[in-house]
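A single chain, nothing else alongside it, follows as structure tokens in the form predicted alone.
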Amino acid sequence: MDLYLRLIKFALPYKTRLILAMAFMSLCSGAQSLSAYLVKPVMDYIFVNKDMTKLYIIPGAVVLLFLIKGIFEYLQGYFIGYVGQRVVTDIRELVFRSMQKQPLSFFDKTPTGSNISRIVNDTALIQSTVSDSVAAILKDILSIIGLIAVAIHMEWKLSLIAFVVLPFSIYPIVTFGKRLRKIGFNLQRYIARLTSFLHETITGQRIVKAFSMEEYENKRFVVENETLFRIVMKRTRIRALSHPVMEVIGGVAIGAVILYGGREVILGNSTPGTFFSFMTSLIMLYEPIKKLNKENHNIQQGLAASQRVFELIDRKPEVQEKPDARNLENVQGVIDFSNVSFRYDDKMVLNNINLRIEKNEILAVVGKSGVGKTTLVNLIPRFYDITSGRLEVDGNDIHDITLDSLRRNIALVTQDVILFNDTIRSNIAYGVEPDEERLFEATRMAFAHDFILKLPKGYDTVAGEKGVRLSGGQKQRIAIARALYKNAPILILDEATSSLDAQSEIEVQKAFENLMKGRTTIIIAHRLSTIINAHRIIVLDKGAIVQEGTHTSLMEQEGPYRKLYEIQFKAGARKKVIPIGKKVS
């Protein structure tokens, strides 16, 4: 009930349309009750008394009644449908906004398919709960009330007999509803799991085909699909059982009424018109009761979906902005780590990092895989929050700064370039109205302008999902142009050239030269030969800084940097690598 009331609160902004819908539902139910009442004059005046006048009047009244009922039904359906769609649209937007507030750790732990399922599948089920089922239930309840009134008016003794059975019809509605709610929750959770599986398999088709694993993935899908089938069949069994149970209960009530009512007509204590009018109202009353059982199934499934949706809406992100946070203005790009530590789950990733990065300095961060290089730079824009210590930008604790103003002053270029399925122009001027002059300047500095013009539609060419229509070097230069367009004073390069071939790397390095000018730059490098001209290099090991200096000074020392460099030099002695920070002719 708490879940249901919470869903209904989303309808309050549209209460005018909701009230109109309920009003037309009431009129529609009244018309339906009146149609049951008309059975009496049809039987008594036409078939028993053979009144020719009534023969011409009553059919016209019946047609008019059903016309009015149809108009009321259309209006209530339109208004309740509008409310339901608006509520679901609002909930879907709220879910998406809540998801956007979550830190990277949430997306690390939650499969993409599960998040997609919450926004698409779960909210779709809520829509039927809020609009279709609500409309049907209100209409059925009003119809039941109206038909009960007609039945009592016709024959109160027969009504008592019928209503003795009525409480038994409530039991299966409640009992089956509880079981369906539990199954519905598991079903939605498993649909999310299947969506995740499909997302991984479809986006990973290159690997699937490269390893000839099509049949392996087919078998995995069969297992997942069969599990979903079994869960759905549990729900189907309960739904299939509930209908005959309701039929038996209804049959008992009707049988008892025919026995007693027929006796009263035979004895002359009642007229055939009164009896058949009562029977009509009873049969019509039985229909909305059956529908209540069916709609309860839909509601329970919708409530199970809403439980998953509200779990995300109510989730408080670990990275939160202070109420009194201030904007970061006139950024110089000085970054200070003071005794910074970071724990991810139960693992300590960084230990007591003390580091100062000066304005316009090029700092390289190196070390073996898994020592915390990417984590270190992810702390600066608060993708994750530090566990202890203090992290400052221009002397301002980043926890005292608004997330928007902090991240607006940081540009990021990564190894895995993310381009959206939009035009090249929109990808570069991401999220803002493009300034043509500024856009062209950024692409020229990124050495991307010429190849963009050669694309089928130039700047209006759609990049494809994740930039699939572009080469690795082209995507990287688009990412550099995006960073140049943003014009942030702090730049983070996270292994930005490690996936490129030698020719592409030469082209990209020229663009990096322009990008790093006048910016505080932090470079995470896998290939050490690319950062020999950095102003300073730090070496991370087991979450701590173990060495610091220039390439020359570190090579003069016995230590991990020299060992790493010698290993890479031997492995790639024949491969020419252009250092970041060195001019390329």
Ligand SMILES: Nc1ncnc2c1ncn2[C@@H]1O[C@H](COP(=O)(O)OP(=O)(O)OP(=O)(O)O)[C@@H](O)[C@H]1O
Second form
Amino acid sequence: MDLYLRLIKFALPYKTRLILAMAFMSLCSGAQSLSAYLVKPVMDYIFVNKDMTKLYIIPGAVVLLFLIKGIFEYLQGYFIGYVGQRVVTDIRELVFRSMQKQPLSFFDKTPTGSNISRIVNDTALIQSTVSDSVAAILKDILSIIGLIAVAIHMEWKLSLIAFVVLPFSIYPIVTFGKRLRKIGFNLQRYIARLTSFLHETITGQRIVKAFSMEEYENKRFVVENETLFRIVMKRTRIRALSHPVMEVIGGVAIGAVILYGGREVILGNSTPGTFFSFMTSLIMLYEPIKKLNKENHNIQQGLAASQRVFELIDRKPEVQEKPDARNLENVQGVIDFSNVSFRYDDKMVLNNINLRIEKNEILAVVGKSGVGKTTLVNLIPRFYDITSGRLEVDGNDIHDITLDSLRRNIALVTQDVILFNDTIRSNIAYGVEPDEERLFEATRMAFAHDFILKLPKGYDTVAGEKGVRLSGGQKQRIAIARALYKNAPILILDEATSSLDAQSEIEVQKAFENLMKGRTTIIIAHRLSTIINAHRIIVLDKGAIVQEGTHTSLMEQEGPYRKLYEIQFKAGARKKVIPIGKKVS
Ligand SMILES: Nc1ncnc2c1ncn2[C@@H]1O[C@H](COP(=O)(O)OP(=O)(O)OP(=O)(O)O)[C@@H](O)[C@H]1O
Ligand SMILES: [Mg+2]
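Same protein, the form predicted in complex with the ligand this time rather than the form predicted alone?
In what comes next, the whole complex appears, and the chain from above leads the way.
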């Protein structure tokens, strides 16, 4: 019931059209009932009394009636269709907005395909419910009322039979409907699963092929596909059963009516016209009841889908803005972690981190893979909320400032580069009006300008799905240009140069050096060349900062940094010409 009410609430803004639709619908049903009523004069005047003048009037009335009914039906269909489509468009927007509000942890947990399925498949089902089924049901109910009125008017005693039978035909509608709703919910969930499976195998095709796993994936798909078949068959069984059950009930009613009504006509208590008019309304009554049953199936499915959609709309994001959050202004870029701990659901990653990063400082974060470097920097823009402790930017607890103003002041180059299916220009000036001069400056600094110009349409080349048409290093340079273009006081570079060759890395490095002036920068890197000039280096291990200092001071100590250097940096360092290398060895 709540679901119904909620769906109806979405239609309220369009109430004028809704009222118009309902008005035309009632007129339409009225016309339909009238056509059942017309059977009486046809029978009695034309067939029984053989009245010639009526022969010319009544057919004209029939044609007129159907014409009027047709016009009403068109208007009704248009208005209800409008309301239905509007409602679904609004719902789709709402789900998308709610999804955008969710923190990264939500996307870690829900497969992409499942989210896509909610926005595409589930809303499509709601659409068919709202615009087609609800309209049809309203119309059917009005028709039923009208036809019953005609029936009562013709033969109230006979109508009693219809009233006795009606509840019997409603019963299967309700019970089958309930079961269908449950199946519908499972079905939608399953379709979401199938969509995620498809999403994974499609985006992962390169790996599937590299490991010759096509057959394995085929088998997995067969399992999923067959399960879907079984769920759909459950639905089919109920749908197939409900129709004959209603036919039988209808047959019993008609049989009883012929028996009683025929007797009344033979005994002279009633005219054939009255009887046939009554029969027509009864037979016509069967149609909307049958449709009611079918539409009920669709509605149940739509409600099941809306349940899934509302689940997402109602989801409270874990990372939320306080109602009285302030805007962060004139950012200096002082970042202060005090006793910060962080855990992903069940996994402790950072433990009591104390770290103050000063204005204009360049801080390098090093440590073994999986130690929590990316996690540490993800806490600053509140991609994830800290589990305990306090995290400040310029002395403001980051929970007290608006997410927008916080994030606007942070430029980020992430470990895995995402380019949108849009032009290179819009990818770099993401979300802002591109300013040609600044754009070129950013791409030149990121050593991207030259290769972009060589692309088929230069800056207007579309980066393609997930940026496939560009090499890893090219994508990375575009991501760097994007961060440079953002020109924010806090800069975070997470393995930003890992895909570049030695030469470009050295060059981009120079660009960074210019860029880092006057900004607070955090660099995560596996390569020595990137961190050697940092003001300060911290070494993360087992969720804690185990060492800190400059490259030179850390190399003088026996400790994890030197070990990392020995096993990780040195190999890379040897390949490149690093001026400081002499001093180190
Ligand atoms: N979204 C997540 N949900 C749950 N656990 C995660 C998530 N992301 C990372 N982890 C876990 O947290 C730990 C730290 O991951 P993180 O990505 O911060 O490491 P990292 O130091 O950046 O590693 P790398 O150098 O390989 O990039 C890892 O052990 C990882 O398994
Ligand atoms: Mg990382």
